[in-house]
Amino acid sequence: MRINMIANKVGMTQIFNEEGNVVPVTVIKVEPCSVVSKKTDEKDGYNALVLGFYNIKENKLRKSESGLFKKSNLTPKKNLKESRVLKEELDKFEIGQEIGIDIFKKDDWIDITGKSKGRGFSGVMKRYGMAGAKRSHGTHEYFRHGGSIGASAYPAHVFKGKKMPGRYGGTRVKIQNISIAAINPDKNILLVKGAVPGPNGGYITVSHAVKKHAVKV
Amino acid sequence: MNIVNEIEKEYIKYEDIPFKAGDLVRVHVKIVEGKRERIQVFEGYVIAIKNSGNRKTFRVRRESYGIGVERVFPLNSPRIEKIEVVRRGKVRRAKLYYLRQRVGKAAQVKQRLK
């Protein structure tokens, strides 16, 4: 079973592992969520758990979602997220049940989805890592350009998909197969090895890795 | 205190660093060779202390067979067994990168006498 948890990126630091090596880590706060409702095959065409994250006041709730919480008699939640599960697994959960950080263990492989930092309208050096132009030998007004964009009479147009300046960042990015370096269940803190998309304080989604856990976790 | 500082705090070995830039130190480093573990001593002048929290590092410079050798150690690394201060140095700045331009006797730091 693979549960998608909404979490919060806190920031980066480094820790020492058992061998005494330095490991760069991202600190992630995974607060417990609760099962708000279930989607079933008979009614909705698929089986899924609907999880609610972060408590909010009732008056902050969307009207369209308020019925959901009234029916289950739960405290209103800010975000809802579905996790597809098998039918047998669906029965193991009750509405209102809490799911917390304890679904993760140290050294588990996880995938993280986030929204990358928006970089606005960027040039090709930043956006695609192009080398730019020579700074010397008489170069003027041509330093951060991408060079030629194609030939002349043939093909007589610029190919589609040519890498050019434009909006960069602010898109959904998924990082696959990163490992959990340490875990602190008391503080709801996950330390994952390496970087994670998005700014500090941004929302991310954490789940077990699709490619590493062939058997359902 | 924010969460990142709190996590870093668990790894901090030294609240106050027992040495300063200019001090002559002997760093006892654990070295793992296959399954065997031994301790190697690196002796030299501390020429810089950088960063904060558990990321704090210090740079030790020594001359070995006429060649300057510098090593950066994470202060809070579990691989560091012990740091001995051999001699206190009398210096006027925090970063002693000027020692790199000097050789022989000129590359020494005067002793600080209390």
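Residue numbers count along the first chain shown, from 1. In this text the structure is predicted, and so the values were computed from the model without any measurement. Rigid core here is just the name for the largest C-alpha set that superposes within 1.5 Å across the two forms. First, how it differs from the form predicted alone.
Checked against the rigid-part motion between the two forms, the candidate from Val25, Gly96, Ile99, Gly170 that sits at the hinge is Gly170.
If you fit the larger rigid part between the two forms on its C-alpha atoms, the smaller part is left turned by 12 degrees.
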Contents of the next structure:
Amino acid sequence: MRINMIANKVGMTQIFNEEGNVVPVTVIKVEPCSVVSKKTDEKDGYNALVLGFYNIKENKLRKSESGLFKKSNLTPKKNLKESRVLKEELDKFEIGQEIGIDIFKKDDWIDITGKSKGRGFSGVMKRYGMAGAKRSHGTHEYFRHGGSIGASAYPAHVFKGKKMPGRYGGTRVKIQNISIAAINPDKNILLVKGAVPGPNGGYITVSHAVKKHAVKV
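Given the form predicted together with its partner chain above, what does the protein look like in the form predicted alone?
Since only the chain itself is given, any partners or molecules it might have are not part of what comes next.
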């Protein structure tokens, strides 16, 4: 069963493994998520758990959103996330039940989804790593340009997908098959090998890997 846990990215640090090698890790805070509601195949067309994360005041929500928590008699949550499950798995959970970090173990493979840092409108050198023009005599105001973008009379247009200046970052990014290097259940902390998308303090989604299973690295 794969459950999409909502978590906070704290930042990066490093640890030493059993062989004495330095391993760069990302610190993730996985607070308990509450089951806010359940989607059923009969009513909604699919089975899913709706998890809530981070308590907030009721006046911070829309009335349509606050009604969901009043119906379930739960504390309002800032973030909601669905997790598709099977019918028999759905029956194992109750409204208001908390799901914590204990569903993960050391050396588990996980997938992490987050929103990458937004860098605004960027040129081709920053956005795609292009080299730019030569800084020689005769080159004027063209140092950071991308160069030619198309042909002349034929085909007489720029092809779709051409690498051009534009918005860089601020998009949904999924990193697959990251290993859990260490876990601290008392502080709800996961240490995962490598980098994770998004800024420090940003919200991410953590779930067991689709392509890999819990094996020792």
